[in-house]
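Just the one chain here, the form predicted alone, laid out as structure tokens.
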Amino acid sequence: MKHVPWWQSSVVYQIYPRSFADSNGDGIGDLQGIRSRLDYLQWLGIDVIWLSPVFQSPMADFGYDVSDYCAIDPIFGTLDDMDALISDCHARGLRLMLDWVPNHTSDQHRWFQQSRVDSTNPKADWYVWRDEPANNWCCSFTGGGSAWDFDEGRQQWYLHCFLPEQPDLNWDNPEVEQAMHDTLRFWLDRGVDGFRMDVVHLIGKQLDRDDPVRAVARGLAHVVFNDAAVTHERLRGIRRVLDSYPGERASVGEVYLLDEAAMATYYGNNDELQLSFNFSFLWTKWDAAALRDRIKTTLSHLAPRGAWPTWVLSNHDVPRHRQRYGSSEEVARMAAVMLLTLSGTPFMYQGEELGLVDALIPADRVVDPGGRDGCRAPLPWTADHLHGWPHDPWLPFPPEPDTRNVESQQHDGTSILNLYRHMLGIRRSHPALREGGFVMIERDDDVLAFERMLNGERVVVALNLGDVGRTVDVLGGTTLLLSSLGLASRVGTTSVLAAHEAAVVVLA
């Protein structure tokens, strides 16, 4: 029997720790809070937890500005808490991935504090310093401002592709590369199963290459233009570190390139990233033809490399997909079916299983420099006024927390939460949906349909994105596994797919 790596057959659930569960009443989620909710995640049926950063940080970018890669920030807990979380996850058969930030540190990191003293100290070359800006790059979060800032103490300019408080590391220096490898080893030694790697395509840069003038005039950050050949050599070095540990330690890269062909190269020849996020798919509009094209394009670039796709609809950086798709409950239910049946590894973002949309954040409570507070709102657990939190949380709750909470939806067999749980169970019990082949069923209407097959089992998934019922011949006389609308009497005995219905069937 062919061996299937765990990262190919799993469903990954992203936790934004500040907003997941609070154990000590300070209004901020923490590691002990996550531990207290592992039973829920096990009940839901996910396989892997990915934690957004919990490392020590001054929180200029809420953890993506790391001041110590080998310490837990006190607002989240301690190293002992992390060790206990890793142990608890493994005891339940869950894997744990951490969010690693290799491109930049906090300006409060001891490395940068030493580097900025002068141009001759031992860490002078650990960051990207120049006597004048080396290019026209723009940074993120500052309205399209320059990615170069002048440091009065050192009397030089340093590069920051994000906030000025996030200076870019100089991966051209072998000492930096080794030090960053050591931060990986620190966590691998403690048992983590892998890493989501933040904007990992930035660790190699062509500093002598300007970005397009038209893009700079629009204030577009350099992040989406960076694609340097040297990055692949560095990814191979990272992969060697992961492969030196037992248990198939895995990486998924945030390669923010909106071109599937370019993104595909970051898998290498099975010697770079094991997985890479597909941002072209995430930003595709809710339209059958557009989705069909993006799926086929992605697979056409990955399949020749033997690379494994990822599929993600929401995360901590973008408006939630139910909101982007028009806030329809029916659409959110269809999207759940699509996400969990495509060929590849699905990534869920906390709360999407409740059908959440972004919270409305009053002006006096906006804290994120990138304006992403709405999608980072606290997860409602119960229907009471604090929704399972011991204290008012750091951000307001999303809309409808009285009904869109875990407790209420667990007790409602027709809820979107139970749809996710049912679909995750079907995925687990039908290997064709995890690791089988994939064939798009070509159509020219509002129906997105595809077939998954393995060892003689054939599963068809069909989604009607239109406003009227559609005939899908292959559905007639089949065994229904799931209807997103709960129409068990319709699909499986008829070939008509209702408007805004997704169905999963087994062919005889």
Contents of the next structure:
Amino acid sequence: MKHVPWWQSSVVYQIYPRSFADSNGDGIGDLQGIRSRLDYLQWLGIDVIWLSPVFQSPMADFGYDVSDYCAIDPIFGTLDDMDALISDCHARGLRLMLDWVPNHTSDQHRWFQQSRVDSTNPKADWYVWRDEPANNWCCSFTGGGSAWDFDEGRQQWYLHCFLPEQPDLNWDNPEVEQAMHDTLRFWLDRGVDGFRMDVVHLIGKQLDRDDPVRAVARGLAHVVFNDAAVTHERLRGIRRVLDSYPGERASVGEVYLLDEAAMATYYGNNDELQLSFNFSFLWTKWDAAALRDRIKTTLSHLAPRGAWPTWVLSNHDVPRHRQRYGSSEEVARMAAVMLLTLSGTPFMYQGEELGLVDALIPADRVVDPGGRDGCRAPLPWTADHLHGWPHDPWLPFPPEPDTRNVESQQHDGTSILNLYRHMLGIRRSHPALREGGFVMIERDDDVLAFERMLNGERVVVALNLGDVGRTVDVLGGTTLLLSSLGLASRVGTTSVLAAHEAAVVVLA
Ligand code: GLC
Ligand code: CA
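Next up, the form predicted together with alpha-D-glucopyranose (GLC), please; the one we just looked at was the form predicted alone.
After this comes the whole thing, all chains and molecules, with the earlier chain placed first.
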């Protein structure tokens, strides 16, 4: 039998640690909180946890500004807590991926503190310094500001593709590359299974290339344009570090290019990233033709390389997908079925299993410079007024926490939470859905349908995105595994798919 690496057969669940579970009552989620909720994740049936950053950080970008890659920020706990979390996960058969931020550090990192002193110190060349801005790039989060800032001390300009508090590292310097490899080794030695790699396509840059003038005039950030050849050899270097450890340590890159052909090149020749996020898919509207097209385009660029797709609908940077798709519960349920049955590795974001939309954040409680607080709201665990948090959390809860909470939905057999759990169970028991082939069933209506097959088993997934029932011939005479409408009585032999229904069936 063909060996299937874990990062292909798994479902990954993203935890945003500040908003998952709080153990000590300071209103901020932490590592002990996560440890105390592993029962829930196992009950749900995910395989891998990805933690957004928990490293030491002044939190200008809520942990994506790291001041020490080898220390846990006290707000989240200690290194011992992390070691305990790693071993708890492994004892339960769960894997753990950390979030590695290779493009930039915090301006409070000792490397930058030293680098900014003058142009002759040993770290002088660890960041990108120039006597004047080398290009017209815009940074993210400041509404179109320049990616270059003048440092009064050093009397030079430094590059920051994100906040001024997040200076870009200079990966052209081999010492930087070595130091960053060492930060990977630090965590690999402690047993982590892999890394989500933050904006990893930025570690190689063509500083002499301006961004398109029209985009700059609109304030579009450089991150979506950066696609430099030199990055690929650096990714091969990172891969060699991962491959030098046993157990298939893996990477999933945040390659924030809205182009599948470009994104696909970051898998290299099976020697760069093992996985890369697919943001074109995330931003595709909820429309059968558009989704069909994106899925086929993605597969057509990845398949020839033997590269394994990923599918993600929500994360800590974008409005939640139920909201983007118009907030309907039926649509959120169909989206769950789609996410967990496409060919590739699905990534869930904490709370999507409750059908959450973003929290409304009153103006005086906005804290994120990028305006992303809504999707980062705390996870409601229970129906009572603190929703399982020992103290009021740092952000308001999402809407309807009295019913959209873990406890209430666990007890409601028809909830979206139980739909996710059921679907995850079906994935587990039907290898065709995890590892099988994929064929789009071509149609010209509102039904998105595809077949997954392995070793003679054929599973068909059909989603009716339209407002009227549709006949889907292939469903006739099949065995129903699941309907997103949760109608236990739906007869598997009917070939009619109700409006807003997704069905997963096994062909006889
Ligand atoms: C990535 C992260 C985002 C962060 C940015 C800068 O896009 O997902 O949260 O702000 O990188 O590190
Ligand atoms: Ca806490």
